[in-house]
Each structure stands twice: as C-alpha cells, then as structure tokens.
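Have a look below at one chain only, the form predicted on its own, in structure tokens format.
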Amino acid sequence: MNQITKEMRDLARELLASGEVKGLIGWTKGSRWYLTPPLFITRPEEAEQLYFDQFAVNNLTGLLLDYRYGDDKIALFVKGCDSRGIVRLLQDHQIKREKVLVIGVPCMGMSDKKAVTDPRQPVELPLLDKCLECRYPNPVIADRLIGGALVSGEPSEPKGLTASEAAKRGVGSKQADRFAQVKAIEAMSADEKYAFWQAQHEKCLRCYACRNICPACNCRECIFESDKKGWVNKSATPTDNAFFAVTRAMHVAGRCVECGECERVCPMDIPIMALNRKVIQDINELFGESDAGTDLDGKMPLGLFKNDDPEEFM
C-alpha cells in the first residue's frame, strides 16, 4: 500500500467517524491493475476500499452534482485539475462551500489505460496527453492536504511525495504545446477543416459522456434532454452532432477547465479538447490570459463587461 493511499484510509475514517462529513468520494482499486474507479463510502471501516495510484485519473467533482440539493456535507479527493473543477462548481452556484469538505492530492501523473496490450499482465504505460500538458498537478483549492501536496493559485511544478515520480514521468512536460493541435487545425484549408470535422462528427454517437463527466456541464436542465425546443433534434447525424458539438463549446466557452476528461471518456476518440482549446485561445487573445477555476474569487472573461473591450466583431 502507498503512503497515499495510507493517509486517504486515515483521514477518511477519522472524517466518517466524527461525523463531519456524511458521505465521501474517493477510488478504489478495480477488477484489473489498470482500473481505479470511483468510490462513494459513508462508514469509517469502508475506508479501506480507498485507494490511489497513477489510474486514479477520473475527475470526481461532476458526482456532486448528484448532492447539491441535500443537506449533508460531502468530503472528495481531488488531483490539481480535478480541484478546478471544485471552482467551477462554487463559481456557478452548483454547491454550497460549507458542503463539500476538498482534500487535496498531489498527482504524479496518470497513465493511459488504452495503451494496455495484455490485461493480465501489469507494465509500465505512457502518461495521458493531457498530463503531459498539465500546469496545475496541485490543487488549487484545499481544506485539506495529505501527501504533501501543496495548493497553488499559479502552474507549477508537481510537489510533495511524487514530486520525483511527477518529474521521472514527464508531467507537465508538453505545457508549450497546449495549442499545438489548435494551431494544426488552423493551418488547414477551409475545405479541410470542413472534411476534419466531418469525419469527427460522423463518429459521434450522442452518448453525453464528454457532457455527463464535466463539472462546466452543470444545467439542471440540458437543452439536449429538452422536448420543448423543436430545434434541437436528438438524433446522431453529423449535422445534429456538429450542432452538439458546438453549442457544448459554447456553453463552456470561459468555463472549461481544461482537465480533458471529456476527451478522456469519448469512446469514439474524438478530439473535443481541440474545440475546446480553441475557444480558450481566442478568448486569450481577446480579453487577456485567463485560466477557468484558478482564481474562486476572479471574474470570468466572458461574464465581465470592460470599457476597454475589443469590439471588432461587433
């Protein structure tokens, strides 16, 4: 057992038996090695279920969706991109801070599953892309921390236990390529870019993974579940899965936090993340730097009206 997993077990049965929290959300080690999925404990001796390693990468803040009309407190384990997702919730009023207890966990980077060839045998796997990009391995927001992680409101470097481990596996490694495939894509001609999407688009099987796993997508009604809208067909054709597609980027645009889980969980490998990007990059270049679910207390790019605001496009 790690020295993480060690403190998640502690902590966990100390929260759940003195009754500050009543549920909490964690992983567990799955069926195979290369499986930690997430778990939901609300007694101190299931806290030996916990568990964390470099398969831990799902981003648990989309489950308190699933709380915020109750009354109970809810503890969670987040990784640095998880934690900014716990922002984005706050920031849109989807929970209350006095109901969620954030412990932070320092991430060492986690490996892509999808490279695994033999699923009885345990191997040393590549870290995910998205970790390779990763400027945020600590929280950035904590009530508290175990595995000497450290919270930080800037990109940095990983901290704490894994710090070698992080450094050896290349987290944060690819940071300047962030944009690298915005910049492809937009180096295509019209007609390309056209036949790149299409062919993305034509993949899509309206499943809602990408929207069903991000703490932005956060409705409580989604348009896409709606009847009462005619002009939003529920069918997966590519002109209805563009139309998807694009008014998800939209209504993330300024909100999306960049943990990749809506890449990650697409079974149909579509780049999501390149749209997403792209908004991200334009939105830079508008109106300045601005990184979603950094700062609790910063206002949005998109919902902050300046003087001084470019006005080109109108």
Contents of the next structure:
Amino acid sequence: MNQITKEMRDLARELLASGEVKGLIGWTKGSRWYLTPPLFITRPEEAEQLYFDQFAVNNLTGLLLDYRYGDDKIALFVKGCDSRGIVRLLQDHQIKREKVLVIGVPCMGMSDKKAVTDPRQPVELPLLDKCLECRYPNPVIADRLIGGALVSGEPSEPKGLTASEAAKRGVGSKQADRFAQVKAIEAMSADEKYAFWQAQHEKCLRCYACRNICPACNCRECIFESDKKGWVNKSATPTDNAFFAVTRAMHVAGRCVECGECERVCPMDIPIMALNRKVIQDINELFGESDAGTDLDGKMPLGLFKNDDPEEFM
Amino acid sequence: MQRLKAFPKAKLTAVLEMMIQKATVWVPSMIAGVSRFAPYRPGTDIQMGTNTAISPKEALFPSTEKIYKFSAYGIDGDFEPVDPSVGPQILFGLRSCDMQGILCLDDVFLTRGYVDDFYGSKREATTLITLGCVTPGADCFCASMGVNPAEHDASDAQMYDLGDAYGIIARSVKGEALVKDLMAAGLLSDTDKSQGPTADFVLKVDSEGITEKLQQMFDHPLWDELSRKCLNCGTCAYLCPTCHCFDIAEKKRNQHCGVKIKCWDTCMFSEYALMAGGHNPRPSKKERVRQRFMHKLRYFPERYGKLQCTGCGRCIAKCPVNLEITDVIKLAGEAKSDG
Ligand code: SF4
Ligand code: SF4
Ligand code: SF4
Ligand code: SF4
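Would you mind generating the form predicted together with its partner chain now that we have the form predicted on its own?
Everything in the complex follows now, all chains and molecules, and the chain you saw is the first one.
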C-alpha cells in the first residue's frame, strides 16, 4: 500500500469515528488494475477500502450536489484539478462551506486507461493529456492535507510526496498545448469546421454523462429536462445534438474549471474540451486572463458587469 | 456430415459487395472514432476483430424515430402515419451476446399480445449472421450469463473464426438463401478447419440463482451503497443491447403542425418516472439504480424466462464511475437477504 493511501485511510477513519463528518467520498481499487473508481463511505471500518493511485481520475466534487440540500457534513478528497470544482460549487452557492471538509492530496498525474492493451498485465501508461497540460497540480482549497500536499491558488509545480514522480511523468510539461486543438479547429475553413463538428455531434447519444459529472452543471432544473418549454427534446438528431453541445458549453462559460471530466466520460469520444477551451480562450481575450475556480473571492468574468465591458455584438 | 463452407478473410469485401446487391448490410465499422454497426459502403473501415462499442440494436430500434405527423387548426386535426418499414437488411458479424440481446428485444416488442410495428417490421426484414468469438474483450463476461461465445443457435447463419478464414453455416431459410448466393458467386469452398476454443475471460461472475436472491432484496441497504457513485446518466442503458425504454416526444414545426417521435429513454434519468402532477415514485438514485438491476436480473427473467443482461460488457467499459453489473451480481449474491 502506498503512503498516500495509508494517510487517506487513517484520516477517514478518524473523521468518521469522531463524527466530524457523516460521509466521506474517496476512491477505491476497482475490478482491474487500471481502475480506481469513486467510493462513498459512512463507517470508520470502511476506510480500509479507500485507495489512491494514478487511476483515481474521477473528480468527486460533482457528487456533492447530491447532498446540497442536506444537513450532513461530507468530507472528500481532491487532487489539484478537482479542487477547483469545490470553489465552483461554493461560488455558485450549491454547497455551504461548513458542510464540506476538503482533503487535499498530492497528485502524480493520472494515467490514460485507453492505452491499456492487456487487461491482465499492469504496465506503465502514458499520462492523460489533461495532466500533461495541468497548471494546478496542487489543491487550490483544502481544510486538511495528506501526503505532504500544499495549497496553492496560483499555477505551480507539483508538490508533496509525489512531486518528483509527477515531474518525471511529465505533469504540466505541455501547458503550452492547452489551446492547440482550438487553434487547429480555428484554422479550418467554415465548411471544414462544419463537417468536423457535424461528424462529432452525429455521434452524441444524449446520455448526459458530460452534464451529470460536471461540477459547473449544477442547475436545479436543467434546460434539457424541461421538455415542456419546447426548446429541445430527447431526440438525438444531429441538429438537436449540436444545440445541446453548444448550449451546454455556453451554460458553463466562465465557470468551467477545466477538469476535463466531461470529455473523459463521453462514451462517444466527442472532443468536448475543445468547445470549453474555445469559450475560455474567448473570455480570456475579451475580459483578461483568468482561471475559473481558483480564487473563492475573485470575481467571475461573466458574473460581473463593468461599464467598459466589451459589447461589440450590441 | 456436411463439410463446413468457408471464405478467406481476404475476400471479406467481395462477400459484402455481393450481399449489398440485395440488402443493406450492417457491419461493425469505425465511424468518427467510435466502433458501431453501420451500413456497408465501399471504403467502410470494417472492424471484425472486437465487438463494437455501440450495440447493434440501432438497426432494429433506432435512437430516434418518427411515428406520425400531425396538424391541428382549431377543431380540425389530422394525422399522417409514417411507414416504419425498411428494405431487406443483414446484420453481419453479430456476436453471441448481441444475438441474445435481440432475443430480449423480441420478447418485449413482439410477444405478450402486442406487436410493435416499428421494431417488428425491421426485425422481419433482417437476416442475422452471427460470428463466433475466440478472444473475448477486456469487459466481456457473456459466458457467465449463460451465453455461448462460440456460437448462437438463434441466428439465420453462423460464422466461425477459422484464423485466416470465416466458416459459415445456414440455420434458417433466410440463411440458406444467403449461403446459396455465396456459393453461386463462387465465394465459398469446403474446409476441414474448425473454430478454436474461446480464450479465458478476464471478467467472470456466478449469476446462478441471482433472480431468486433479488426477490428477497427489494429493501436491502445494498442499493443505497451501490447507487451513491452513480451519475444517473444514460451511458449504460444507451449502450446496452437489451435496454429498450423509449419516450414519446414531439417536434413542432410551428403552432399547428409537427411530428411525434419515439426516442431512447432510460430509468436512470431523474425525470423518467416523473408523473403529471409532480410525483416521482423513483425520487433518488437508490430507486433508479435498483430498478435498472432488478429489471435486468429479476423482473425480466420473471416475465420472460431469461436474464436481460447478456454479458456484452459495454456498460462496464463505459460507465464513468465503474458501477459494474458483475459487481452488483457478486455483492447481491453475497448479501444477507432482507426477507
Ligand atoms: S457524454 Fe457525450 S454522448 Fe453523452 S450527452 Fe455528453 S456529449 Fe453526448
Ligand atoms: S465543463 Fe467539463 S471541464 Fe468544465 S467543469 Fe464541467 S466537467 Fe469539468
Ligand atoms: S451506472 Fe454508470 S453509466 Fe449507468 S447511469 Fe450510473 S454512472 Fe451512468
Ligand atoms: S447490462 Fe451491460 S453487460 Fe449486460 S447486456 Fe447490458 S450493456 Fe451488456
């Protein structure tokens, strides 16, 4: 067992035994070596099931939405990228600060399970693109820290027990590529762009996994569930799907924390982050550079009106 | 005994080219980065090696389908039916799990006193050609669900993987016609080879007695525990070859006219069981997750005498939180019944 896992279990046991929290969300080892899915526990003896390794890719913050109307205090573990989801939920008034206990973990970078060739044979796998492009490997907010993690609200180098491993694996080594896909699509002609997105949107099943995992998709009633208004319905036609995709991206504009979960969970491999990043790039150009979910007290570019805001379209 | 007929794998396109003279042929293909069954055209990127990420149910039960057109001006209303039928089609290279999935869909849409024409007419027009599996995928567990990966006797014709060739035998009148055409075109020859044994499965589960066990577990705390990580998305149901729920919606062109459509729906969605008036009998994740697994492993077997999970492994491969039906079967099997 690795040191982070050990510290995780010890802290979870303590928090649940003392009654400080009613439930705790972490990760556990899954059915195969390349799977480390979420786990929700309520009893100290269940702490033994917790586990952390380079497959604990799930951002757990969205699961807090299930408890937003309850009174129970919930603890959860966050990697750097995940932690921005906490800021998202707090700024959006979805959870109360005193009802969540955030435990920061250091991150060695998450591996890409798509590269698995033999489900029986553990091997070293390449990092996920989002980890190569990562600028916030350390939690931006935390109440407790394990594994030598350090809080940092600014872009920083990986810290803590796994710092050297993270550096060796290339965490953050391709930060400059963050907008590469956006640039490549922008370079296409209008017809090429149309063909590209049409082929992607045709695939969409409208399963809403992208929406349901997202900490920024936190509306009490989603527009895609209110059939009555006649804006959109469940039919998965290319036009409806495109409408869904663009609406989803615009609804998280200025609030998307770039955790990349929407794209990871999409069963149809739709490049959802390209759309999110396009919106982020435009917001950066129009309102100045900012990173959503990194500063609890910061003002959100689209949540604030200034007299000198650009408004070319009006 | 008659000798097995076969065609070399290198002749696959010739076989398909011949078949498309008479029917639309759905083949496992790679389309915009995702493998699924799609009508064969010259140049199609055919994927015979592993089963598709998306189930072939789309060929019989499309995700969105028009059911009728309507118009209403004051008290004058009118509607125009939509013909649900398709021309002759072949599902080529279907794996045993998906053949079994179609048997489940048949039960739902064609038996118990009602025939759904939208499904029925397509099913009628379809010839099913199964293909034996010798190397199960990472997430496959059909053998644990009582399905034989090597062959399925409900298809119209069965293909066998002979290494460098595909063996084929007819199992029905439709299948015989097809094999005859292939013979006439000189594409088949006799072979002494046979399909090798199916390799060992990575995933296995003991599903013996699961239906009876679940009959004792409606109020079991397991559902609460299992459901906590579920996102209530549609991934598992939409990829599943046996999930068959649909919703009826409408697309209005303007105030007066439009079209009614049926489109996939799933018990995992929060608004699935929502009633007029606002009551939801499945208000939380617990009830929805319980419904999904109870339906597959208990209610469906009770009603139709077969499990509604064929072990294709698609939900396991793509569930964002790894809520795996094999784990559910295992945990339910180990749990103390709640009486
Ligand atoms: S996860 Fe992918 S397939 Fe599902 S609704 Fe989102 S974009 Fe569509
Ligand atoms: S839109 Fe995608 S990347 Fe952005 S916060 Fe939501 S899940 Fe994360
Ligand atoms: S079991 Fe997995 S795929 Fe199915 S609804 Fe839950 S999260 Fe989505
Ligand atoms: S429940 Fe999962 S494994 Fe079973 S048939 Fe459906 S998709 Fe396949």
